[in-house]
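A single chain, nothing else alongside it, follows as structure tokens in the form predicted alone.
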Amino acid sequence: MKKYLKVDPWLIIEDNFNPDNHRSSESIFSIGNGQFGQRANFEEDYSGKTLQGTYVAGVYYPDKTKVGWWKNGYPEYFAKVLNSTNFTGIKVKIDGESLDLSKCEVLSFTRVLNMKEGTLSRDFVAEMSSGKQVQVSACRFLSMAKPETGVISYSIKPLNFDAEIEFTPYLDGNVVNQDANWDEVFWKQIKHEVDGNEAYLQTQTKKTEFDVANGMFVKSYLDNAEINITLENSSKEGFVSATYKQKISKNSELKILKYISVLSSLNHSRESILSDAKKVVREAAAEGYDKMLADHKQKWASIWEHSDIIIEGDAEAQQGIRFNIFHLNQTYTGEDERLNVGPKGFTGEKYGGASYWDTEAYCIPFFLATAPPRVSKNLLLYRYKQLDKAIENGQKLGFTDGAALFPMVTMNGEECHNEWEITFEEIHRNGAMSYAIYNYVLHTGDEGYLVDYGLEVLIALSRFWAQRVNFSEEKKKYVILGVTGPNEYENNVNNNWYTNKIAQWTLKYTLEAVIKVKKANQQKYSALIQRLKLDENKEYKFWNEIISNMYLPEREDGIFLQQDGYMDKEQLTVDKLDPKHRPINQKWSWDRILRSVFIKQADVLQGIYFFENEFSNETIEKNFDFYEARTVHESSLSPCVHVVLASKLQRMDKAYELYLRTSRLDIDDYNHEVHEGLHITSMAGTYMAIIEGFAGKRVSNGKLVLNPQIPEKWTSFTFKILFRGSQLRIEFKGGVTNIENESEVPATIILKGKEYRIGGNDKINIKI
């Protein structure tokens, strides 16, 4: 854990510049819109430890794959989110040397992410070689308003001498990722403009050909009067500039504004692209800096509006939860079904930025009561989209009939990841696809979504699932052998219990959505297993059986038993490892690991989440005492899980240590990893954490439930949600429960056990 940033309830705040935290301050500082994205990199040169990192939603490249041997069914490429064309930089000379503050002697500095406003901003002081001071403030936002514009105001002030400061704002297209498989450049120029104060680059990347158009308009002021430079211009391959040149006294202040659009062939052609990237960022300077900030604000205010946990008592906690309600809202606005959210979103390089299950068992629900059903349902369209690439997949590892195994890793429906143990085995994945399903009806009450798209994508999982399982003569019951799930410190294990656990709820589940489709729309049912050609009586035969014989391994004392061999390995807990081998993924050689007892993340502790109400408070709470003592939490989606649970059992101090280590995972730099980027995904299990673990929210026959508990430091919280076309403003607070209908449909509350009806725009208070 390394704590350097102050506690604040909106801001992220660095008061002084440690060249050692840099790259990590990069990844939490960073800033997006949605469609593009920016890891937190100085304007001016900085030739200290960097990442350069500018990305654009949607756009990658397939990286061939670098083994030293072929395997049949291994994917030929990963595929990368690439770092895009740079357009923050700003070149700065100061009579003649260059600002670099890994050359310069900081005397002050703050960097603030102001997570309310979506603003980041930096102020300091540095004393260059020459004795000369100067002061700096910058301000940058990308718009979520007009999201493929930004602008980045940037202004020097020489404190003690009279300057000539030469400022070179730049689109710079020479980028290159740092994780590259064969150090390979992923782009070409198209074309390139450069014409007074305007600029322009067009990009397009090697095989993919996607093109990426970038723009920028610079504006220049002398003590806030704009002022006319006379601007030298220059070009090459790949790169444009404009050099402003400017005599200031001490004390005066020079200032650009540097505004800039980012299009991409998604959303434009490509023969226009570049005349569209003139217009946008034209339009944003026209409109000028104060407006463009302030529909910023205003869009910002409206995501606050619906998604905000305001917590009272204890600012750490409150700040952790903003962090990440901020970059889920900043990564992924649920405007375009072509989009997913990559589990480093726009902050690092590391997984590619592809999408993982991460979306199905984690985002879903955060989006499910933050934001209205067309995003959730915009997340599961993306994988209905690709069914007929996840049949591909199923198909080159053997699968037939239409049965579909959804990818591990994927930008495009094809499996992109290349480690065996992952992206053969982990084949819970698919389980995560018919659970989001089955949460976006429960939740929406949107059974339509059955009819029209879930059915066909539940019947593909159940046919790969009823091909994969196996008779076991010993047994007597369906095994599943070879997996991993998804404790990754285990491989090619058998009888996962949570893997045979998913792969039976989904065929019942199937079975079930087979039901409603039939009583909602015969004709479109009976078309759609014409077109499947699915043999009813064998095939819901066949998953009838597989569903009441499949092996679930279990202990006599009731501890589901994560995979057969469990306990053949030596049983020590978390409390035993010495402190010096934490974490012991990067302690630890794989092979120990392997052979040790000790769990990555929530895996049949995930099961019992995903499965709640099918067991006992007594089973939950041994496996939970089991399991969570055997568990690292190494990776990010751990502790929300674990959060949930042990709310449910009352353990709300254990709940609460968890709590802190999700909503801070990033913040403080729990597992020695921030450098890399952000864990965006499991931001969404932060929010679970809260909302379903320590508000206890459930949903039982259409209705609402909420068992809350206050952790001990909390004297209030409050959220709002979404549910089944109404929005509720729900506050807990000592022992009264508010509940605000802020919609006009009516809801019905389940709170502590007993039933509250609440009319639109109505509110009720009770005691609990």
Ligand code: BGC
Contents of the next structure:
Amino acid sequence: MKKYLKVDPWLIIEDNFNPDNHRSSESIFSIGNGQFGQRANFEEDYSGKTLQGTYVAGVYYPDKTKVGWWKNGYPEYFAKVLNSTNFTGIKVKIDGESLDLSKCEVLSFTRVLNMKEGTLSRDFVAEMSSGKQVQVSACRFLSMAKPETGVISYSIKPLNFDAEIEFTPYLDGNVVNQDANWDEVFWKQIKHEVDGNEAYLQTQTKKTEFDVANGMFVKSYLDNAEINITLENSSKEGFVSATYKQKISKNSELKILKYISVLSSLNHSRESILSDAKKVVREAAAEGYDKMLADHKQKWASIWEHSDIIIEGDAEAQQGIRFNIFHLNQTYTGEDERLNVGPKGFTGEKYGGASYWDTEAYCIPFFLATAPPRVSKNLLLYRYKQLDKAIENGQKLGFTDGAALFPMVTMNGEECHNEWEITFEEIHRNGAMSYAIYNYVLHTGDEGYLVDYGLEVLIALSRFWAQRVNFSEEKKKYVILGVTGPNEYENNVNNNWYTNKIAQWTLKYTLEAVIKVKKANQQKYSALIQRLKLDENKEYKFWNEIISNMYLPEREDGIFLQQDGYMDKEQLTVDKLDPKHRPINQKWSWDRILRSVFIKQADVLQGIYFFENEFSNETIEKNFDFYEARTVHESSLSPCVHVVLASKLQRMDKAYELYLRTSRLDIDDYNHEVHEGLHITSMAGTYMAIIEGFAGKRVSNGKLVLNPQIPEKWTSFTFKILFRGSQLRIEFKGGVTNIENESEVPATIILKGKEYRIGGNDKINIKI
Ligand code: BGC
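In place of the form predicted alone, the structure of the form predicted in complex with beta-D-glucopyranose (BGC) is requested.
Let's see the whole complex now, leading with the same chain.
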């Protein structure tokens, strides 16, 4: 854990410059707008440790797989999210000396991420080796209102001398990924143009041939009055710049505004992309910084209007949850069904692929509660559109007749992860696909989704499970062998309880969906099963047979066993682990981890969380105690699930401890890896921890259920929820629940077991 940032409800503040924290801060202070995003790299040159990162949504490169020992079935490539043209850079020279914070003395430094308004700013005073002192102020944002644009304001004031300042804003397309498998350059340079204060670059990814065009349009100001400075342009393949040189007196301020545009061929034709980039950046410059900022802030205000959680009495918890909500909204805005939520979003290279099961298992609940249903539907449609590829993926691994195995990691529907124990074995991901469909229909009531898309996916998933099980003559049960469960600290195990459970449940849910779809639209149903060549008698019968005879390992005392043989392990608990050995994934050899009893992330408990209605409180409690004691939470996706269960069991101390861990995981760097990027998908889990954990939100028979409990430290907490057409503001304070219906649509709520109806624009206060 590393705590160096100040606590504030809306701001993340770093108030001194420590180069050892810089890479972590580059992640934490990242900004984005759903279309593109970037790490908080400095504008001016920096020769210290840095991970340069600018990423464009949906643009990737298939980096040829590198493994020591090739295995049949491995994907040919790993899809990398690409570091693309650096549009942030501004080289600064002061009387000919380059400004570089790793080479001068930093006298004061503040970096601020304003989460309310979506801006990143930096103010510092630096003393150059010549003894000259300068004050620098920089502020930038990537527009949420016009998501192909952004702007950087950068100003400098000499404090103890008259100076000649040289600014060279540039676009640099000659960039690489640090995680490139073969040290390849992923980009081809297509065009470069510069003319006075405007400069443009068009680049193209090799192999995948995505084009990205960037524009910059610069304006300069002396003491806030616009000035014309004679420029010197430079232009070569992949690099364009404009150099501004100006003599200014002590305490005067020279500023440039660098407007930028970032366009990709996902939305523009290759032929017009460069001229479109010109148009977009010129329009931005004509609109001006103030107007762009006002529109951007307004957009953020409306995002917060739906998604904010207000916590009174606990500043750390407040900052933590807003940090999570902020980054989720920067990563995915829900407008484009070709995009998804990558585990690191726009904040780092690791986890190069865009979609994991994280989206379905963790992010869907966040978007369901905070955004209109079309946003979650777009996420479901992303998978629907990749169904053919999932069937192809199944075929590659020997499955037939339309059985689908969705990839563990993908950008375009093809599997691109190549660790055998994950690629081939972590098949539980298929279960998250069906669970997300269930969750979407449960929350929105949109059963039409099943008719139009959902059932088709469910059938393909059920066909997969029906082929993946085998009948054990010894157990007289269906078993699933050779898998990796959510707990990746075990590989190639037999009968992972969670996998078997979700396979069985998927088959059940598919059969329920069949009944619903038949009832809703017999014609569409008949057309579907004809198209899928589905033999109802044979296949449904077999699915029922598996449902009734699935093997689910369980001890006599009601503990579900993570997998066959789990009890053979030396039964240690985490509290006995020497802190020096943690995190074990950084301190222990892999074989030691695999043999140990310690669990990376919720596994059996993930299943209990999904299917809690099937279990008594006593069973949940037993399993929680058993597995929480053995879980090291070294996946960011873990603590949130434990918070929900701990809250259900009224273990509020435990729930609160784990909540802080999930919500401040990156701000306080619990897992010692924030320098690589943020854990975007687990941030949705943090939201889940409050809403499903502390507020006890569930949906039952089309009604919203709440069972609130407030952590001791909090005086109140408030959130909004979009539920079946109504928008509710829900506050828990001093033993009273205040619910305000901010929409016209009436809502029915079950609060602590009692039903209340709240008319449109009405409110209720209930003492509980
Ligand atoms: C977790 C996976 C997860 C992936 C991406 C891994 O560390 O074990 O469950 O899908 O990270 O977030």
